[in-house]
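This document starts with one chain, in the form predicted on its own, laid out as structure tokens.
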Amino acid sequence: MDFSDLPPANKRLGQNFLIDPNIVRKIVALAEVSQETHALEIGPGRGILTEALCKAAGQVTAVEIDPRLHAYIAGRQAEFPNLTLVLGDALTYSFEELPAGTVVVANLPYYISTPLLFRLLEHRDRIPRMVLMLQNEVADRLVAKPGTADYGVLSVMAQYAADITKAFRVSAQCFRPRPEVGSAVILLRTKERRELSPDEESKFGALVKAAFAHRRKTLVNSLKDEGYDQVRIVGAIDHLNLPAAVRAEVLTLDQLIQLTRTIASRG
């Protein structure tokens, strides 16, 4: 394939640009994209998966923060009559803008992937779902269980608002230039339930982040030592029949709630 007439990977934005035509089709069946979909594409590059998500989908959204690729695209808007083109930053863009129902499938920039995925979670009430590439160890730290060493705020976070699924592993060989690290596609399902209220939403996310700020601590002094009440810590823990010398690594999402509670209740 000659890429001599397309604008060049930039560097600094962490641009690799899939050009594996399987891989494109493996995403969109992934995502059931369908002509009542609405898709939100981040990063569309030179516009492989654009490319693929127009023919399935009714509308497709897709926001590229690079001027020179937003160019390339809108010079075949022609070819993409149901796009609309959005030349921003995704880590800024309005995603209330966003129709309800939004299916969000993008190759992400690794280097912004993670604060990228915080900002779509919290916009979870209007994505139901998100296919995603990404490194593959942020892949495996999304679906990590308690007890391993992929476990921590990134896992606890993503599997209180969504349902994850690693899909499949993407070579180096798929990528123009080629990464250095292994990537991965992603599905996430959005909860539409919420396990907890606004206020003890802000709780929780302040505990897990204090949680597992000192990994080699017990619970109780990484707790302490952001700032939290002793007491109200050993209380809760004892209240939940946790063990005194638990560490946060070891608790599960519930476990975690039920703490999050339990020391509300306490206060």
Second form
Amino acid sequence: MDFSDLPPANKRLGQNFLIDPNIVRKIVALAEVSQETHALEIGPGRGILTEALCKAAGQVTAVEIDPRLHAYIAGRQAEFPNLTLVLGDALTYSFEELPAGTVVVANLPYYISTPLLFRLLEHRDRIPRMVLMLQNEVADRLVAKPGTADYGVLSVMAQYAADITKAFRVSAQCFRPRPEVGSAVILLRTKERRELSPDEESKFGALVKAAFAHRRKTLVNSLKDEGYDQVRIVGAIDHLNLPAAVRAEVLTLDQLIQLTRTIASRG
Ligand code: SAM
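Switching from the form predicted on its own: structure of the form predicted in complex with S-adenosylmethionine?
Let's see the whole complex now, leading with the same chain.
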């Protein structure tokens, strides 16, 4: 393939472009995009995924931070009549403007994949599902189960907001330039029902962070070190019939939700 007429890759912007049409097809199929779908792509880059999305979806919005790539895609706009191209940073883009039901499909820039994912999850009321390429190691943490080494804050917070499956791994050979880390595609189906109120959600986020802050310590000690009242934690753990020396890493999402509520109610 000849890339000489294309803007060169900027590593700092996480530019590892997909070059394998099979992977593009698999990503679009997984996203179940139809002519009724509004799709959002973050980082269209040289447009390989954008092109496939524009064929499959009714409308596509694509947000690109790099002015050179934005100009390149804008120059091909005639090929994509249903594309709204935005020059901007996806970390500050106002997702509120997207229509309800928007499906996110993206080969994410890895240097910001986690904060981007959480920004997208904050807007899950309008995003029923997302198909995202990210680092394999991040994908493993997102789907990790309690009691495993990968299970932590990322797993709990993401699984609170969405049902997540790791769909398939992608070889470095499918990109130019090749990324230095492994890649994988995940499917996230966001949860319609919010289990916790906004106030409880912020307590839950803080508790999960504190619970995993000292992985080698027991839950009581980790929370105590993070400023929680020991008597209240011990009481809550007992109330939930958990062993006194339990560690955060074995607690399920539901148990962490119950713990948040129990500690709050003992305040
Ligand atoms: N979608 C293309 C593909 O699959 O070949 C490019 C994917 S490349 C991994 C990531 C893309 O995200 C690049 O085009 C990069 O310029 C863009 N990007 C990086 N940071 C961004 C940000 N903060 N907001 C929007 N786009 C960003």
